[in-house]
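A single chain comes next, written as C-alpha cells; it is the form predicted alone.
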Amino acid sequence: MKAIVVREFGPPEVMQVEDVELVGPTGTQVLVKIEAAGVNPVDTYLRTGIHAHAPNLPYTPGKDAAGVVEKVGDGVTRVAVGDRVYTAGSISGTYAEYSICDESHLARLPDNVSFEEGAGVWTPYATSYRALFQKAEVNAGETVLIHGASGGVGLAAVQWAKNAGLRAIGTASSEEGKQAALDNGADAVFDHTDEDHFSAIHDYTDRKGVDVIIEMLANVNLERDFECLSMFGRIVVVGNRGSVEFTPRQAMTKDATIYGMSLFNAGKEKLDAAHKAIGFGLSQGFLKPPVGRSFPLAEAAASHHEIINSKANGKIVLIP
C-alpha cells in the first residue's frame, strides 16, 4: 500500500510516499481502509521532533481519518467489517491507504456525515469539547471568545458553543474566514490583525468582558487577552508556537484562571465522554465538520505548509 513515511524530523518535505507492507490486524486491532485523513496543526509539530510526544522514527503521520472497516482481529467486539468509522488514534498512522487501529480508537461515523467530514471529527471536536466543557466548564448564557475561529478547532468550538447556549465571539484574519465563523453560528467576528480588536471585543460586551477565551495562539495573544477578559474569567490555552512575555498581575487583578490542555493527556473517562457527545452532535446535525481543502496523499507536504501558513478556513484533508 501507499503511505507517507517520515524518516527524519524536519520540514514538511521529509514526508515522502513509500510502498509499505500491508499487515493484517490481530487481537483487538482493526484494519481500516482510509477514505480521507485529517491534517492537524499537531501533526506539523510532531513532524519537527520538538513536540513532547514526538514519535519514534520512522513513522507514518496522522491520527484522524475516516473510512471503512476492512478486517478485524479475533478479539474485536465493537466494530465489524463494512462499518463506516472515524478514527481517534492509530497504531500505524492515517496518512496512508490503510491503517491499523485498536478498536478503542474507532467510533461509528453516522450515515449523514461524509468521509471527508469524518476526517475532521476527532481532534477538532474533541479538543474544543475538552476546552469548553471539561476545562472551562462553560455555562449557558456565558460569552466565549474563540481565537482563530475559522480553523478546524475554532469552527468546532463555535458549533459546540452555540448548541450549549453560549454567546460566541470569534476572530479571524480574512473576510472568507470571518464569514465561515458567522455561517457556523458565531454572533460576531473580529479581525485579529487589527491592533485594536481586543478593545473592540470589550466594547461589544458592554465592557463586561468575555467569560471564557479559547486561546489558539498563546504566544501572540495571551498577554493581551486580559484586555477583554471579564472578572473571574477563564482562559484555556489550546495552541502555542513560541514563548511569551507575561505579566502575572493581570491574572491576579481579574482573579482569572488559565488552563493548559492537551488532548494527549485526557483519560479514558474524558475521551469516552467526548466520543459520546460527538456522536450525538453528528447524528443530530448540530455538529457539521467543515472541509476547507483536500490534497492527494502525495501532496502531504503541501498540506502541512497550508495549515501553518494559510488563513485557515475549515479542515484540511488528505485523500489516499
Ligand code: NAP
Given for the second form:
Amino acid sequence: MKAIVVREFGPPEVMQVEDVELVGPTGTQVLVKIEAAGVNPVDTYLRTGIHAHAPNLPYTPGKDAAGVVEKVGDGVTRVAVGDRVYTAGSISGTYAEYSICDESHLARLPDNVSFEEGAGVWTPYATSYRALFQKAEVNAGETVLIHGASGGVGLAAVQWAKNAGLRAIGTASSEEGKQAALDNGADAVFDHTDEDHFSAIHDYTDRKGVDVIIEMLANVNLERDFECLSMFGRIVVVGNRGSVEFTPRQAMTKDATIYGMSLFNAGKEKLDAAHKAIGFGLSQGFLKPPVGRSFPLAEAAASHHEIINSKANGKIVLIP
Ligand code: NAP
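Would you generate the structure of this protein in the form predicted together with the ligand, following the form predicted alone above?
Whole complex next, starting from this chain.
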C-alpha cells in the first residue's frame, strides 16, 4: 500500500510517498482502510523532531482519520469488519491507504458524517471539548472568547459553545475565516490582527469582560487577554508558538485562573468522556466538522505548508 514515510526530521518535503507493507492486525489491533486523514498543526511539529512526543524514525505521520474496518485481530471486541470509524490515534500512522490501530483508538462514525468530515473529528473536537468542559468547566449563560475561531479547534469550540448555551465570541483574520466562525454559530467575530480588538471585545460585553478565553496563540495574546477578561475569568492555553512577557499581577487583580492543556495528557476517563460527547454531537448534528480543503496523499507536503502559512478556514484533509 501507499503511505507517506518520514526518514529524517525536517521541512514538509521530508514526507514522501512509498510502498509500505503492514504487519497485522493481531490481538486487539484493527486494520482500517483510510478514506481521509486529518492534518493537524501537531503533525508539523512532530515532523521537525523537536516535539516532546517526536516519533522514532522512519515513521508515517497522522493520528486523525476516518475509514472502514478492513480486518480485525482475534482479541477485538469493540468494532467489526465493515464498520465506519474515526481514529483517535494510530500505531502505524494515518497518512496512508491503510492504518493499523488499537481498537481503543477507534470510535464509530455516524452515517450522517462523511469520511472527509470524520477525518476532522478527533483532535479538534476532543481538544475543544477538554478546554471548554474539562478545564474551564463552562456554564450555560457564560461568555466565551474563542481566540482563533477559524481553524479546526476554533470552529469545533464554537459549535460546542453554542450547543452548551454559551455566548460565543470568535476571532479570525480573513473574511472567509470570520464568516466561517459566524456560519458555525459565533454571536460576534473580531479580527485578531487589529490591535484594538481586545477593547472592542470588552465593549461588546458591556465592559464586563468574557468569562472564559480559549487561547490558540498564547505567546501573542496572553498579556493582553486580561484587557477583555472578566473578574474571576479563566483562560485555557490551547495553542502556543513562542514566549511572551507576562505581568502576573493581572491574574492576581482579576482573581483569574490560567489553565494549560495538552490532549496528550488526557487520561482514559477524560478521553472516554470526550468520545461519548463527540459521538452524541455528531449523530445529533450539532457537531459538523467543517472541511476547508483536501489534498491528495502525495501532496502531504503542500498540506503542511498550508496549515502553518495560510489563513485558516476549517480542516485540512488528505485523501489517499
Ligand atoms: P489551525 O486550523 O491551523 O488554526 C489556527 C488558528 O489560529 C486559526 O483560527 C488562526 O486564525 C488562529 N490565529 C492566528 N493568529 C492568531 C492570533 N494572533 N490570535 C489568535 N488566534 C490566531 O490550527 P488548529 O488545529 O485549530 O489548532 C490551533 C492551535 O492549537 C495550534 O497552535 C495547535 O498546535 C494547537 N493545538 C493544541 C492542542 C493541545 O492539546 N493543547 C491540540 C490541538 C491543537 P486566522 O488564520 O484566521 O488568522
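Since this is a predicted model, take the numbers as computed values, not measurements. Positions refer to the first chain, counted from 1. Heads up, when I say rigid core I mean the largest set of C-alphas that superpose within 1.5 Å between the two forms.
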Align both forms on the core first, then report whether Gly24 has a C-alpha shift of 2 Å or more between the two forms. yes
